[in-house]
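Encoded as structure tokens, the following chain is the form predicted alone, with no partner shown.
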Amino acid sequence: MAQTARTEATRTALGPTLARLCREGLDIVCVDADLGYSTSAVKFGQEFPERFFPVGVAEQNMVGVSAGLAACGKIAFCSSFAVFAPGHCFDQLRMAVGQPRTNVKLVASHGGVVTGEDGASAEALEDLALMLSIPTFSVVFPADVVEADQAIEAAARTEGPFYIRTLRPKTPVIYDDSGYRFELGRWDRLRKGSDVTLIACGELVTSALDAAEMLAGEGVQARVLNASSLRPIDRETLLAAARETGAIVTAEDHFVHGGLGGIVAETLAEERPVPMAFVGMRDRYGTSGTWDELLEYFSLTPPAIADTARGVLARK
């Protein structure tokens, strides 16, 4: 792993990612639901025109056309926004893509509150939880441009359904192209510690290295896990971060419930009980503001996932 002063933003890499995979042989179209420019879908369109598949504003119909090019042996990429898809067509995920295992691969940018100025209408805080509410769906939340463009390689290279999330803003680039390699079902050790173990995903995990940086400095050493693969998790890391440092912090910008936090308590709560808190989105909606300004609004910050850490910590 090498920090970088790299900023890039996460959804980059589906276009030009789809477009290497498909010059490498691999029988890729990709269904936009007429936000290509903004997923960056439209690089893939714009290399292999006669494999992309623009149907307007309408995801449920984005979700059926990829389903019905799955079934004739492509490997159907689609993408739109988090709040369209699956927002919009939840039924057709679960009974075209889900239900049948569909070789349907869905990338979806915006999520977050760091979707920033469009405000609450446009800030996706429930997908993650949805499409883990269809058991067949791989699900990942890369935490760099990197990682994201391994992930979707991995979706395109592995069969059945898949839900990637991808981010508006330019954010840190934690890997470097050459010095890692994601693995469907694996989180990564970032730092090693014995006290506490933070585990983030997405934009977060940059903020839960900062604030394992800042415990270092109260002598307290924390574990940092990046846990991109939401489905299915790494249950040997997280049961070993648990038996080996004792209390847990999880940090997402995301619904706390039915995400990473979810996922995570209900994991330890049957195999490794352990002092736990949570670090994400509590029983409410985003506002209108620059990314930055509505991670500190909200709190989910380095100095937040610190504060969290000493208090699960006082419990161990």
Contents of the next structure:
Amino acid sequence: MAQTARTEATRTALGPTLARLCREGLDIVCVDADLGYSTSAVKFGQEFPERFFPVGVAEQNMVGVSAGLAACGKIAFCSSFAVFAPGHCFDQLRMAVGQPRTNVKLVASHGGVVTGEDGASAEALEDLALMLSIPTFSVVFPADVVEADQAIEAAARTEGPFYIRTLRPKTPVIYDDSGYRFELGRWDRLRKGSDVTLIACGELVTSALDAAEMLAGEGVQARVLNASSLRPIDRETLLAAARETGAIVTAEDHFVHGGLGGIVAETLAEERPVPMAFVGMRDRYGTSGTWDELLEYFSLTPPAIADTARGVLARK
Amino acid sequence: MARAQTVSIDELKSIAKRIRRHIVEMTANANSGHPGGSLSSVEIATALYFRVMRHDPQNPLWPDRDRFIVSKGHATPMVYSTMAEAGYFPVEDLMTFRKLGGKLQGHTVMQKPPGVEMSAGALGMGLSFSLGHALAGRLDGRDYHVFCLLSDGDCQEGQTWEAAMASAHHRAENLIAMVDRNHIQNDGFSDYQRFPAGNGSRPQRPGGWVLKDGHTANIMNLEPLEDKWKAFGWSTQHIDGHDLEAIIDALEQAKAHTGGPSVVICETIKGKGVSFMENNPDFHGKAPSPEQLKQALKELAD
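Rather than the form predicted alone that you just supplied, could I have the structure of the form predicted in complex with its partner chain?
Complete assembly follows, chain above in first position.
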């Protein structure tokens, strides 16, 4: 893992990746709810206008139209901000996509407090919980733009419902030139360690790596896992981490209830309980600020993750 | 191409009567279900499956089939009975309706059995799904039509109007909506319009009001419904939804219409064909008792 200086927003992967896949012959269509420039979906539309269907600001219709297209054999992508989809259209995702397993892929950008200046209403903190509550959805939260591109390709090439969460700000690229290949259901081990495991998703993967570096200075060897695949999870890698390190910290830009912390705790509670702690949002909504200010304000930082790890180590 | 287009109106009427008998029998047998809004849409479904639609019961996923997409997913007794009569599955299967281990759930499930186009039961979703089929057909150069059946309740859901707006925007001329306008929904009358105030079997609901002409807007007034569709950019027709010839004519006209989507508002009677169910909100979601079944079958005899 070579951490580079490059930063890029994961949301920029959508349009170019769909266009590339369509050029390669995949029968892709894209339904858009008036945020195509922000989600980058419009870049697909510019190249394939006959396959790009705007529906205006109407997320319920967006999902329903996508399901109809999928029922006719199309690989139907749709996109919006995560507060609007799944926020506005949970029942449509449940009834028209989740239950009949139509081949619909929702790629929602602007997840988490890192959405920034727009404030609480724009910062999705429940989207992963909503999508994880529909059992037929694969749910992916890529750590950087390289993984986002690969996750979108995996969604296009895998039959069935997908939810992919992308982000607004430019975040560090960790997989440049790494030869990394995203696999659904596999968590990448970015750092070895046997004292504690830091499991993170999205932009907090970088923060977990930085936290591990801080802990190493104190002689604590922290393992770091990129839990980009939230359903299916990488059960084997998770259980091995619990067995081999005996302490777990999760970190996510989302409410800890129903997100990464929730699914890790559910799995370990049944199969291998170990001391755990959760870094994430709890009991309150976001606010306005720059994205890095907000991470600081809500304690979603490397020092906070390291601190949480020290706490959990004390309970080992 | 599978359907003989030559079934006479008399034959259609006798098929419709058989479908009505199935509806009351299968709901009585299940001791639950939605007979009222099934009976109101029998002629619409009969006209589609036996005259208007291009479809093949032996090949339900035929890519070139016309689609019948039922947004009012509770009207399963009508959907399953018509499909069984059309040859999609044995009529005996209707007696497994709503039973554990049966093939026919209480609300529609996509392609269970094959030929059921959509999972529904939460109102408001069918027109969006239909538009997706219509856009896919155009993209693939297929000449099928998509027929979407909506209820009064569907027309109260915001998503239906999102889809109506988008269908006109995308000039979906292969999309035809039909409103089963029976004026009754779960809790009672939506709006009386054709009923003098106070004609309901239930007292008027709180929240309703009396229109200038003395009729009552009860749960939610949908009028002027045709003007609403027009304003959304649709070509409209307004017909008697129990007149088979009128339905066939209207649907053929709608198929011939170009440049945008068409809607046919079908004025119907909830519970049509069974005296004690007609215009009776109680039978929106209640099965007939064994005695009521006997009476209903007597009224529906050939």
